[in-house]
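Heads up, the chain below is alone and in the form predicted on its own; it's given as structure tokens.
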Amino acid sequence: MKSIDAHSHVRGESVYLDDIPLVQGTLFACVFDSPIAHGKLKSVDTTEAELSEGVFRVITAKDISGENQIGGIVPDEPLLAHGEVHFAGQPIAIVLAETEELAKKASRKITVEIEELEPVLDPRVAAANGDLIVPAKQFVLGDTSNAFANCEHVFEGRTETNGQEHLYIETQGAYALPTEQGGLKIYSSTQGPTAVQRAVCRVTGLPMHHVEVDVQRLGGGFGGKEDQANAWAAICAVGAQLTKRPVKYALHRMEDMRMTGKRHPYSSDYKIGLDKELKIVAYEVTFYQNAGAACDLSPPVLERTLFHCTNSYFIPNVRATAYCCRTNLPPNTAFRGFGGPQAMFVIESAIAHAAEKLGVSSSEIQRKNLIGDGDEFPYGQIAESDAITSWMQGDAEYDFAALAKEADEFNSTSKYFRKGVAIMPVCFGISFTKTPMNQARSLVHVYTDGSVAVSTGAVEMGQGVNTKIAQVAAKVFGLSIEKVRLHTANTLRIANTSPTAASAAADLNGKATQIACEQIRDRLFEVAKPLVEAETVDSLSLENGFIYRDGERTSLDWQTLVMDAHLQRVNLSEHAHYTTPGINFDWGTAKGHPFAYHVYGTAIVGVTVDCLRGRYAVDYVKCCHDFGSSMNTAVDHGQIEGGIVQGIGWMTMEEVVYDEKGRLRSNALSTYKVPDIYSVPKDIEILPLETSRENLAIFNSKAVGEPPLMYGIGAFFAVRNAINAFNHTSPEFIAPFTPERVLMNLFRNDNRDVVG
């Protein structure tokens, strides 16, 4: 079973925001944004822009009908700057013109007077200034103070992880159309239709039933369109409301990179204590999250960092503290992994530090500390763990020791190249950690010709969620996939949706679809029972388009049954609701059971470093991954491969660079490097974890969106190990490990002449 969208994608027939036919009278928006990162906004002069060719109107904060605010968790993000500017790229004014080109041209004629203030770009400085978006959060397990006193070995250090540009193929954008009675219809490139609906209502003053948000699909999201799509939809909505004309805005790539937030950079401190047997006894970590200028989704991202602070390891004594620091950068936001990768990098760095000082391999410490069944996570949930199983099965398949030995043998004879190997275990929780968000609805119609229509709140953005939901309906009804069609995510059909995020969309919306289909199926069985002379409905099943009785096919086919049910006035539609059972979390105690299940896996990563030039190649990523029971191996393998490469990119080459004034310098694909076909691993092998453990995933098919990204962290440590094999300089734990940084570490201090 391949993706249901593959055919239309290849033929160029799939509809994205920019493919929607324009309505007559459409205006095009362009934002004038702040040229500086921090300052007092004294005046905005739009006179020349308003007089420019093709310009219909210029909008500033004073023109907004509703509230000039789009901040969801904390109301700290004005749609248009007023009084102050807090980051370079912050929208100040909206130009509406007859064409995109005329809107852009006119926006350059706007002038502003800004009294520049010193920007804060470092989260540690913000924390020292007390400039936190929300109070610090903390997890505590055991007693670290006493535990450290009894440790045989204690090590402390610091790590830095940079941001990451989402670089979705389709940039941010929206198209707003006025409707009857002052309403609006919004086509938005968003992962959260309801979030867009709320933001639009807030700035326009309209109630939610006056605003319809429709999403066909996205050209990628990776978290960047979970919350940040709100601003562009709100801009178009304000324009449409004030002009009574449709308004469209699809950002240019450089606009998108300049004005939107990234993965959160983190600066972190760790302290790790081990006993004589290399068991980790105590671990303390402090995270300084660079949230940017406004809240956005930074607090829940920070919470996810705490939830994953010990990765796949059981540590009996943990104290993890996290600070959400306000700086003068664009508000950073959700990104695949949602704070988890930043936490995992720190614990892996602490283990690598300890291993290096103790003269053992990191894998020895990793293996001895993997979490097992019955162990407690720092947040109170008791593990049902496949961490050890995934390590053992991966080792049995790939022979970790042999791969490490192969690298050592190569290094012993190679003069200018070194190989490095690292193992990366992963444990990632699946659910929104805010319990009320774990709910979904599905609307299913069975038409009288036997075809099936499904609407959910899930947004298709290339991850295959529509394919999996269609598979659910096809399986319950015993039909071929061609009989099922997934319709757009639309806030009039499915209201109050959670965003497509947290790797939970297929589970939540798939389960809701399963419930809806089963309820329709059960009604159809009541109709079929006398027609096939069955004693009970329990003896009936649907397979291959026919009714089966006691496992034998009858002459009653699906379409005939559906029509008979309709003639008997049986309901062939269902709107079902699903909530994840058994999950809870109380921030008052910082304890609970927040995750429906965990995804486990173990990868071994091998690299080769050119020690003259600082270049490197990822030779292989071999992983044993926990699919559960995969519904669709083609989709899941694609997600794993993509996640691995995106994680490697974050760890090795994707460097977000702001200058001392807070202006983005890595603002184009000439200055921001992502993995291309030449830099992806030469070999990616994926071994399904063999397990009979039940889980709460749809049909036991575990989520695959986010967990594989963390395997990419192994590339950092593989490169670091290769450098250490060359010059033993113990590179700092600063990511990304770009070729420039590799080169500097290869020839650092007294090692400059080592090659000569």
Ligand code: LUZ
Given for the second form:
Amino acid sequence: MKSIDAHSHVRGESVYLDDIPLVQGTLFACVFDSPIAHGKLKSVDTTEAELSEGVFRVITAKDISGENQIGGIVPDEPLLAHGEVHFAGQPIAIVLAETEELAKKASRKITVEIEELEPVLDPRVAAANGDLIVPAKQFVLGDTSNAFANCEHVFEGRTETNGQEHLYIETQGAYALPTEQGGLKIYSSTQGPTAVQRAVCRVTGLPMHHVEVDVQRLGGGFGGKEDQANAWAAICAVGAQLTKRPVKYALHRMEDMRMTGKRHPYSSDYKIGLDKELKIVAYEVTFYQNAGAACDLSPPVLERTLFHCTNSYFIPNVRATAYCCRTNLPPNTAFRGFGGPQAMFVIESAIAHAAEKLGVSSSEIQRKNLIGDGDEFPYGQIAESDAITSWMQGDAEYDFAALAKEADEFNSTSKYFRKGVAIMPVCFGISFTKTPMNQARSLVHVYTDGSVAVSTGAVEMGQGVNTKIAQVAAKVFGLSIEKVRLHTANTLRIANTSPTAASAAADLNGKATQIACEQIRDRLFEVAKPLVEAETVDSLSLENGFIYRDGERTSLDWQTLVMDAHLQRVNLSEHAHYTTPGINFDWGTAKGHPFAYHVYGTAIVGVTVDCLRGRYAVDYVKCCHDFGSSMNTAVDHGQIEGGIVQGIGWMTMEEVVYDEKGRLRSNALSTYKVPDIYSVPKDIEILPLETSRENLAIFNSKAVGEPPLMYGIGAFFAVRNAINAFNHTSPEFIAPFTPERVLMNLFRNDNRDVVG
Ligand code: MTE
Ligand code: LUZ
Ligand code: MOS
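Next, report the structure of the form predicted in complex with the named molecule; the form predicted on its own has already been given.
Zooming out: every chain and molecule, the one shown earlier first.
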């Protein structure tokens, strides 16, 4: 079962924002953004721009008819800067012109007077200044102070992880069209149609029922469009409201890279305590999250960091503290893993540190501390754990010791190359950690020709959610997938949606679709019962386009049944609602059962480092992954491969660089390196975990969008192990391990055993 979009994708026929035919009179927007990271905005001069060729209007903060505010969690983000600027790239003015080029040209004629203030770029400095966006958050399990006193070994250290550019192929953008009665229709490249609707309503002052948001699909989101699509839709909406003309804005790559936030950089301190048997007894960790200049989604990202602070391990005494630090960078935002990867990097660093000092391999400490069935996570949920089974099954298939030995043998004979191997266990919780977000609706219509139309709030962004939802409808109705069509995510058909995020879209929207289809199916069975002379509806089923009675095919086909039902005035439509059962979380006690389930897995990553040049190649990633029971292995393998590559990119070559004034230097693809076909692992092997455990996933097919990204963290530790095999210098835990940084570490120490 391949993706239902495969055909139109390869033929270039799939429709993205920029493919929507333009309505006559459309104006094009271009934003003028702050060149300065922090300062007092004394004046904005738009006269020259307004006189520029093709310009229809220039908009600044004072023109906005609603509230000049798009901050969803904390109202700290004006749509257009007013009074002060807080990051380089902050929108100040909007130029509307007859073409994209003319809008851009005019925007360059805008001038501003800004009295520069000192920018804060370091989250630890912000924390020291007391500049936190929300109060510190903490998880506590057991009693770390007592536990450390009784530990055989205690190690402390510090780690750094950098940001990451989303680099969705389709940049941010929106197209707003005025409708009757002052309403608006918005096409947006967003993961959150309702979030866009709310932002548009806020800045225009319109009530939500006057604003329709429609999303066909995205050319990638990766979290970057969970919240940060709102600004561009709001900008187009303000323009359309003020001019009564359609307004479109599709950002150029450099505008997108400069003006949008990224994965949060973190700076962290850890303290880990082990007993004689290498059991981790105590763990303390402090996270300094670089949130950027506005709240955006930073608090829930920070919360997920806490949720995943012990990754796949059971540690009886934990104290994890997290600070949401305001700096003068663009507001950082959701990115695949949502704070989880940052947390896992720290615990893996702590383990690597301890292993090195104790002269054992990290894998020994990892294996001895995997969380077991019935163990408690620091947030109170009891594990139904497959951490150990995924490790054992992965080891049985790939033979971890043999792979390590192979690297050692290579290293003992190679002059200039070193191989490194690392194991990366992953445990990721599935559900929005904010319980109320775990709900979804689906609207299903069966038409009288037997075809089926499905609408949900799920946004297709390449992850295959539409394919999975189509599979759900096809399965319940016993039809082939061609009989089902997925329609756009549209706020008139599906209201109050949660964003497509948290890897939960297929579960939530798939389950809602299942409920809707089952209700229609049950009504159809009532119609079919007399027609096929069945005693009870329980004896009926739908398969291959026919009604089956007691497992035997009858002569009644789907289309005839549907038409009969319609003539009997039976409702062939359903709008169903699903909420994840059994989840809760109480921030008063910081305890609860926030996740429907966890996804487990174990990956082994092997790299080869060129110790003269600092270059490296990832030779393989072999993982045993917990799919539950995959409903679409083609889609799921694609997600695993993509996630791994994105994780490796974050850990190794992708380097977000701001200068000392807070200006983005890595602002194009020439200065920001993402994995390409030459740098992806030569080999990715995926072994499905064998399990018969039931779970709350759609058809038992567990969420797969985010968890595999964290296998990529293994690449950092594999590279580090290779460097250590060359010169024993214990590189610091600072990611990304760019070739430059690898080179500096290879030749850092005079004691290196460099040969030749
Ligand atoms: N895969 C592709 N091709 N493109 C994307 O933008 N986003 C990821 C993941 N996989 C993404 C992707 C992220 S961040 C999430 S949360 C999930 O897909 C969301 O989709 P799901 O809930 O359907 O898994
Ligand atoms: N978004 C969100 C997420 O709002 N809440 C979450 O828990 C989450 N988790 C992962 C990715 N996005
Ligand atoms: Mo994904 S970070 O939940 O959009």
